[in-house]
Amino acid sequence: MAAATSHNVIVSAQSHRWNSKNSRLDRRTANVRLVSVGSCCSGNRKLGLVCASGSQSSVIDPVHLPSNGKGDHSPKKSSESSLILIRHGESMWNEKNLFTGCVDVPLTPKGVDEAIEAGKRICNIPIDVIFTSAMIRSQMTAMLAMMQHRRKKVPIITHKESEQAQSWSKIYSEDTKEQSIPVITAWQLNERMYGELQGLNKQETADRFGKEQVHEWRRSYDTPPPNGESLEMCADRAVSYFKDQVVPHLTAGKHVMVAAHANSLRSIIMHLDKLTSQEVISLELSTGIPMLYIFKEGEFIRRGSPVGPSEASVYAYTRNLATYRDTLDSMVQ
């Protein structure tokens, strides 16, 4: 992979638009610094850094929610909500180069460090509710990240699988509720199920079946591995859940974090950024790197995804986010 390159851009205050053909951003906004990772010739791209300069902030292509029946929600005109997407930190099977899919394995020490670093980068961004997959690696990432948040609220996994589970986990103090953040787990946000490839070494599988066949299983949009899910099948469940369960919280003015997996998040980003099936298969998401969107007046506006900046929480803040950060500053003085 090519080394990360940075570009300083100073232009008039308009908007950025992603150019998928050559992995760059057309220049159209205020002072920002961009980091692009990967080769434009490789067919892969990683989402890069977008930082605000001074009081200015960058705005990236707004994305309208589609109107398709009950998945569509009418937003509150005055509200502005934050959406943070985080791929879990490195898992023990990532480290071993094994196909993981829906096998439930924990993070490595490196993955723990990535989750903690992710938390530092979002420590000034409000979070009211957290969604994770049913997998321990995404739940560990969410919990470790929230431990770094300056608001010091406690993430608590909600249990609604039965009346008894709800009753036994009830909180009876309103003050304690105010200092807690509900964590909602959902299998629909799980990683793509890799079928008979799960647990196999990726290199050994390529040697056995051929690189082209394995590449098609891993990177095509609609070809599943043996007895597994294609990216299209994963997208069907992940995006439907996102529209039905996550968007209503954003519409109500809540700030949301989603900690999930490469393919479930890739599917959601495909929906938010209106990527084609060809564009999404070349989209790479690094472990433990948060991505920020603003939801306002029915639009999702991408505000950045840091790839290794030296300063934590380097995002294109909106005025509301800057005010929230200032409030946190005043609380610790």
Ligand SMILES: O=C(O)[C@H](O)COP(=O)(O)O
Second form
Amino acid sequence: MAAATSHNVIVSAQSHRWNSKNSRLDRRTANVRLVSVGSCCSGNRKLGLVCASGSQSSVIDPVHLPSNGKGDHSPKKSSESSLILIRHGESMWNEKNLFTGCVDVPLTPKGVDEAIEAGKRICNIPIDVIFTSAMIRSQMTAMLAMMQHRRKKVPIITHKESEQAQSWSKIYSEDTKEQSIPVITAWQLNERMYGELQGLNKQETADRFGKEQVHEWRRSYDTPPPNGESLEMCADRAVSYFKDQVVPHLTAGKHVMVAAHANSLRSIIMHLDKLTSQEVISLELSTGIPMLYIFKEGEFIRRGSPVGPSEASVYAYTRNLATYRDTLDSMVQ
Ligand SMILES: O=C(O)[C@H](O)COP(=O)(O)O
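Having seen the form predicted alone, could you give me the form predicted together with the ligand?
Full assembly next; the chain just shown is listed first.
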């Protein structure tokens, strides 16, 4: 079934999944509401991909590109900004199929590759500020992805845990600051706390407690795992943080990347895509897949996952993304 309003589309889908195979929203078989998917230029609706309306103002302005002698890059007010969400690459406990939650484990070599691949996909998309969780796997992912970015700004973790940390990490050159991207780390974006499941093998837990029970702990909105956080509890901190700390940057015209976790991101996507507590059950996020939203006039418009840096449709999302990519092209000529 498919009913559509101008910015709201209901599709038949069971699994609302951002996956690594086709890198786009994959639809299966139950009702899932997709927000702002809209129609492509050709009139064909593609999940997660929309062609340009062609009416937006410059998206590159807040990035402060240095003048390359081919034009003036002085900041102008932008009416839209981009938001990239990315779940960390495969962690060493993902590989072992262990419940991880708030245990701070690093990426595997495959996770490193996923982060690098993700970076290639978003290397032409403007990024002014990065948020990560307090956990190493999301920070590794953000840093590795940024190594691929064509703008070559340096991502720098901000340290505000004490006055001394703040003053000792001060940068004394405006030019150097200009060539940096602040990375803000926040525990509120951490993975949901998995309680007494942390460190347990997922398959063994399903064998012991039953598949249905474990599925409810993992995917339901309001059933917490034993002594852990439900998605609702996780949303309480992650979505509040997103609204209080991330949205103001977007409103100011900054382009933002958030590197976080399966469940902190599920709660944020639930909020952005206005999913119900039933619909969020089938929302699955693969590791290392960047997801792009455009923030415009207070609305989040989901634009799918860029497949590659030169994928034409990415730059058909908005004229502004194409302009930004063209500016990067001209800088390397
Ligand atoms: O914490 C974990 O184990 C994973 O990062 C996410 O687990 P899930 O797929 O069980 O939500």
